[in-house]
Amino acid sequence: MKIIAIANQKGGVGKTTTAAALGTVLSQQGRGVHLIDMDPQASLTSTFGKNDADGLLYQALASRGPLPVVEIADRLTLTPSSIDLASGEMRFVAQAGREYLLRTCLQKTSLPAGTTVIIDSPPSLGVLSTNTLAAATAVVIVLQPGGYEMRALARFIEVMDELKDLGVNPTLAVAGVILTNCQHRRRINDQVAQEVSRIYPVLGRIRAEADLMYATTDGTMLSLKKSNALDDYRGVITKLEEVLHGD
């Protein structure tokens, strides 16, 4: 099973998008996808107009129970976020063995084999994104080309070189990252895609689109249709199958 945790400790530069985008087109392929939004904002949940009212995701983490699954389309289920997450991430700092909740919840979780889970990770870099990355088998990250989001891949890869110093999950690895919200002609996104070649591979770069953003915020990504956006999702796949082949 792999296991792909969408990540960057900064918000807003399109995790959520891509995480739904990625399922989305995946199901669409025929591929079986479960996503997880491990951000107690449950921004992935409602792209897809769901909730978790009962906080099932938090009492699941908590008792280390198989976690909630929901069908939300055909070959695609969600394990929907609420609130809930944010006071339970300061009970969970206390708990033995915290880092490894979620990989504990997922692997008592019934999915079909063969099923690919994507996570979508909090913008943060405390015990819900340490969960998603202890749980995970690849990382993509993923940025918005500027300054300030070089800085915070920097401080992410020195999270990631932590965490598998310390043994959390010492066989992680980044399969890629993929920088969204790219304006046309903007010679940054050239510089950054640049940049980060040097360190890892560029999976795509992801246009900036209205429809796609309108999409994920009222809960209509299912039915969108034609989206330039979503063809530069899908080219994304083709590269990260290829390095994940490649591992």
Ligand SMILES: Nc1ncnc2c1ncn2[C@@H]1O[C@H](COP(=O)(O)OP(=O)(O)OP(=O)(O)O)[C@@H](O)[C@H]1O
Contents of the next structure:
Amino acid sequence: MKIIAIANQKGGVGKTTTAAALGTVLSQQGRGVHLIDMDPQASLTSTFGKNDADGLLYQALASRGPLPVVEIADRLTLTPSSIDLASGEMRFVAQAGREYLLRTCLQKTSLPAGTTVIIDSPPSLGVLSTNTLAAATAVVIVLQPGGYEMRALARFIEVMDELKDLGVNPTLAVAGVILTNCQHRRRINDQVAQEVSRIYPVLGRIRAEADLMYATTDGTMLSLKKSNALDDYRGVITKLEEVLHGD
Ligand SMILES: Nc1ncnc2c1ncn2[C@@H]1O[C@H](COP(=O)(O)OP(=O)(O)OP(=O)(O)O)[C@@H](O)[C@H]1O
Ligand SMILES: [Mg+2]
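Next, give the form predicted together with this ligand, keeping in mind that what was shown is the form predicted on its own.
First the chain shown before, then all remaining chains and molecules of the complex.
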């Protein structure tokens, strides 16, 4: 099973939009996808008009039980999140094996064979992000061309190295970087793409598109008919499959 973490500790770079878009596009292409919202802000959850009013995700992690799975569309399911998850940052931190809660829960969750799992992470470097990275088989880093992005990327690489030094998921690989919300003809897009490509494959550039932004906030991404940004995400999937091929 492919388990892809969408990551960057920097906030507002397009992680949630990317998780939602990849899930939408992959499932519409006929692939089974399960999304996991590991952010207490629950943006991915609200993108699909769902909630976790009873805090079931927190309870599953705390008890190391199977994850709740909610149906969203054909071949697309979600583990929704809620603000309850925020207390996990404090409560799990002192526990032995705290990095592996999500991995354990996921192993106990029955999903159809061949399902691709995509995990959205919070904009922080705490227990929830570490759990995401510990459960993943590959990481996709999301950057939004602009100031401070390379610094955020450098910090993220340090964190990956620290995790490996600690023996947490030593085989975890960065599949590549997606540049999101790229404004038309901005020179910074090329500059950031060039700098990133010295370190990781650039999986694609996603055009800035108001319709995608509205669809994300209105919970209508699944019915978005024509979208340049979703086309760009389709290109990312092709590239991602090339990079992950042989895994
Ligand atoms: N391609 C795009 N075109 C237009 N707007 C976009 C695009 N991608 C992301 N956005 C917008 O940028 C903002 C931040 O995106 P998003 O919430 O996905 O980032 P995030 O990294 O998940 O944020 P956080 O760190 O807070 O979880 C949102 O308002 C989203 O709608
Ligand atoms: Mg987010």
